[in-house]
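Coming up is one lone chain in structure tokens, specifically the form predicted alone.
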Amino acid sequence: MLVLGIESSCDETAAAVVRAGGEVLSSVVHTQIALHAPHGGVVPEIASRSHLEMIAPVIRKAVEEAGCAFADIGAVAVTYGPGLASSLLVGLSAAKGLATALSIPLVCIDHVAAHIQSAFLAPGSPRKRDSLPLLALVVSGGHSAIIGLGPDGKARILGQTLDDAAGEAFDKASKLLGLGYPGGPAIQKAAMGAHGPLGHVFPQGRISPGNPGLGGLRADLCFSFSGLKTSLRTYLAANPDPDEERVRRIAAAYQDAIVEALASRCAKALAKGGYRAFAVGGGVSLNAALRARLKEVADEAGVPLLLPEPKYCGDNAAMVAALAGEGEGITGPAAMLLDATPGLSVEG
């Protein structure tokens, strides 16, 4: 069966056609940076104004570059939620129409579920099915979050941000910095032109037990990137006007403050044993320095570390295709009469 994806989570416009089993015959995504950049991050009613002006083409350019018609398309697969609600709006409009037109079936997917379905996308990977359990890290501009899954693949959220996401704290590191928008990409391209170390070492957000915030999370598998932003302009202000190198050492301290805080907590995470895998997904784990720092905690702890091709690593539509194809998220009747939901949450 070929499924049709469409996602619209965020700022991304994407339709994607996979075959059930996992083979990507399309994926296209119509990115909306150059919109978003002057403002230095995702304003939502410019991203939905474009969605609704892209969903249409980018749909029919999926599905001819698949080299399919409509006609054989088995389902729809859509992203329902969590995302910006006017975002997903559209998305989920779209596939609600085709579904109907077509008069087959609708699946409403999880986004972050989406994302952990990214890391089995690449040819001669494992199914899904057969690394279970399986410990998962997404990390993104709006998610950063550890979530364990069973043998009977449900999903269980054992540490996450209390703040803001990863790849928030790396585009207002960019904007401090002068290093343009998205932030991850400039971040770590200056990073990467670092001549020494800084001398100053930003801190990585540790959470007390007690914080009200955890709501029965372990603190030890939690996140906080607030205070991280905040160190750097106390930095900033302290040490004004930095010149080109300096700028490129504290954009390297501010990265290793993130890539440790993330690679800590999935190390103790894994340090309880069980697992058979370790999967990374979303637009972060695009990051090198943090693809690095994952792999040698995925050897510490003996398991395979399962990272998404780079095309793979943003929103997209293919992970939610193959994540329908595989048989999850919700059909029927019920699909019909979601709505968008916004706060979503991968434990359903």
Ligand code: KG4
The other form holds:
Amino acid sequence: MLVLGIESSCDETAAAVVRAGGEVLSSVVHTQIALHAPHGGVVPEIASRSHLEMIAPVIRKAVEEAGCAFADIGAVAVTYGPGLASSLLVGLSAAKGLATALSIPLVCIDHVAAHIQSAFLAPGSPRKRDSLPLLALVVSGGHSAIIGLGPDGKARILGQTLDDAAGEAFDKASKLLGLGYPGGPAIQKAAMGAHGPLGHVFPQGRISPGNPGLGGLRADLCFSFSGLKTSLRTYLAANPDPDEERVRRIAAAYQDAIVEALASRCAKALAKGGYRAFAVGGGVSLNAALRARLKEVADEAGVPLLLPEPKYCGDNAAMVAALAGEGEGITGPAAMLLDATPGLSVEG
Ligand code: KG4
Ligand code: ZN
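Got the form predicted alone; could you also share the form predicted in complex with the ligand?
Now the complete complex, all chains and molecules, led by this one.
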């Protein structure tokens, strides 16, 4: 069966056709980066207007590139949360319309669960169901969470950020350093060009066990990135007008702090043992330093590391269609009644 996936939770309008349980036949992603770059971040009104303009052509292109017709599609899968309400609504409305017009099932998908699925899209990668129980790290502009999938595939959040997401921390630092938007790739590029150490260590945002924001989660599995951003601002106030080499060294030191914060928490979560694999997803999983460090963490824990191919790290619809193809998500009459759910939790 062919599944058409639709994704519009943030600033990418995406559609894909995936064969249930297997191959990605097409994956079209229209990014709005150029529209948001002048504002240094995603502007919800601009995002939803662009989704409205692009959703139909992107869906059409995905079906065309898959070499099939709408009549060949067996189900429509769509992200219904978490994300920006006005952005989610565009994809969800399009999906409901298509499912109704084609008389095929609608499958509503959790965006964070879809990011985990992206690690299983590469040809030759194992099936998720054969990798359970699984530890997953989802790191993007909107999310930073360590999630355990039990033997039954049910998700449990083990740790998460108490404030900014890791991608947000990259984006904000890049703005402070004048490196542009999106910040992750810009910081990575600058860091790679550094010729030596900065001689200053940025904090990794350790959280005290008594922190009221934990809500029952383990402090040593949670993150906090807002202090890191503040520490960069303080550093720049004390050391103003850095030259280009200093900017590169600051970027490297800042990236190290984020990578270490993420890697050390994952190492702690894996130390519990019993996981058959460690999967990573989200835009920040494109980061080369993070990928290398997480490989060390996985090797130390003796579990395989599953990283998405670069084209599936950021938001895309192949991961959405693939998750529906695994039989996950909400379908049937209940799906048609679902509304866009900005605060949806992967725990369901
Ligand atoms: O998953 P994604 O495309 O969208 C969200 O759901 O947020 O992630 C976007 C985030 C941005 O914050 C961006 O700066 C970050 O991923 N990012 C990176 C890299 N490429 C993108 N962060 C670090 N290193 C990168 N190479
Ligand atoms: Zn995402």
